[in-house]
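Form predicted alone, single chain, as structure tokens, below.
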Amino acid sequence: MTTAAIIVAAGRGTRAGGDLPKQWQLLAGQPVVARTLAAFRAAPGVHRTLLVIHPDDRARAEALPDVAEGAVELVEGGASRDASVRNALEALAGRGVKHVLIHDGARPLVAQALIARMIEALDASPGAAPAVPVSDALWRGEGGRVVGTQDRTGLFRAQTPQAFRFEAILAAHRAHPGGAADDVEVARAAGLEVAIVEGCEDNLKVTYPGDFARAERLLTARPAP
């Protein structure tokens, strides 16, 4: 079966800082995303790779050596990220794709072993999605204080790549309003079923100045290949 990658890079990340969005920003002496396309470049189930850029990105995103080498695909994102999925699912449209993995592309360190298990958990299930417990205490707060606890039980940080079958989740953003955190939220609101799978603490999204220095440490601590 032919699995696609989709590299949602199209977001401006402000909160990252810096005078590029943080997906163009060096990592590690390579862009963020230059890495995350090379994860699933590697990954030996995924058979095509789709990126989702802004338009102001075109001329960086045709200098990255997978693009300009016709390996990745470009896209051009919309106006919110399931406007920028649903650009790419309709690009993959009739093209004999069963599996698709949708992923952030500020998410530069997914492991191979990762990536197995999104693909491997969908002969049981439409949808998977890994995700890592919340094991430390919840408190609400107002107005600077700590005014009550929250059970944690049950709850869970969200990460991607998340998985789908193709025409299930085509289906379910052609029918979704718009407006979607992510895809399992699109994909529940059609009844697709979307399985937890075990994520991985290392998985983190680059989303604030600070986390390029933590993304450089893991990098660094990796085995070589």
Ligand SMILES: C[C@](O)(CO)[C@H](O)COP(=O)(O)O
Contents of the next structure:
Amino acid sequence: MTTAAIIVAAGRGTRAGGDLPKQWQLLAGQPVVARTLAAFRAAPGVHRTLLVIHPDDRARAEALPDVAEGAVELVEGGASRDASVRNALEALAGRGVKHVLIHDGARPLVAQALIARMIEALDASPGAAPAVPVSDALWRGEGGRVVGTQDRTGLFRAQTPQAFRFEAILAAHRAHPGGAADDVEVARAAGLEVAIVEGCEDNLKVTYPGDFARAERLLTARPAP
Ligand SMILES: Nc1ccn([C@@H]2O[C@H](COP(=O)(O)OP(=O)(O)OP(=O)(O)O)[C@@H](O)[C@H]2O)c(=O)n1
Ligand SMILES: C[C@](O)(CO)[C@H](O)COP(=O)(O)O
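Could you output the structure for the form predicted in complex with this ligand, given that the previous block was the form predicted alone?
Now the full complex is given, and it begins with the chain already shown.
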């Protein structure tokens, strides 16, 4: 059973700031996306890895050892995350891929246990996605004031890798008009069942400037391999 990993890293990281898009900034001495790639390259259940890049980042991507050695295939992304995912799915079409994990390049702390859980979840469901529960009260705000509250019952904070049977998510993306926040939204629009899998608080998405230091603290707190 061929399982592919799609690592989406074609964004511009505007919320994170910095001289480079966030996925190319260093985290404890390595580019964020290099750490993300390493996690999937080390996962025994992942047989093929694609890295989705912005055309402006091609030279950086080609300098990554896994790419230079031909172990990771590059695909050019699109103007939105879902367009980037669609480009990668189309690049894999017709190549015998049965399962696919779709992961943010900006989530470098993904654990091996989570990757394994996502692969296993596809035995029982055409789609599966990791999430963590909402543990804070939720408000609606306008002009710096609370204007309402939101019941958090049944709400989850979505993470990646989001896992799917390949043909099902390819068809779902082909049928979707675009603009989805994640691949679960695309899958559900096509009527696909998506199982919720326990995520991990450490599986943060580097989004804002402070996330680099937070990720570095988590990284250095990890037990040595
Ligand atoms: N056109 C896009 C937009 C986003 N992504 C990727 O999707 C992941 C999640 O997106 P996000 O965190 O929003 O990244 P950016 O779009 O780069 O961030 P920002 O919105 O701050 O610009 C990131 O790894 C990003 O590189 C992508 O591959 N193609
Ligand atoms: C895909 C995702 O990481 C799931 O939480 C999230 O939707 C990405 O959102 P962003 O605004 O593109 O960072």
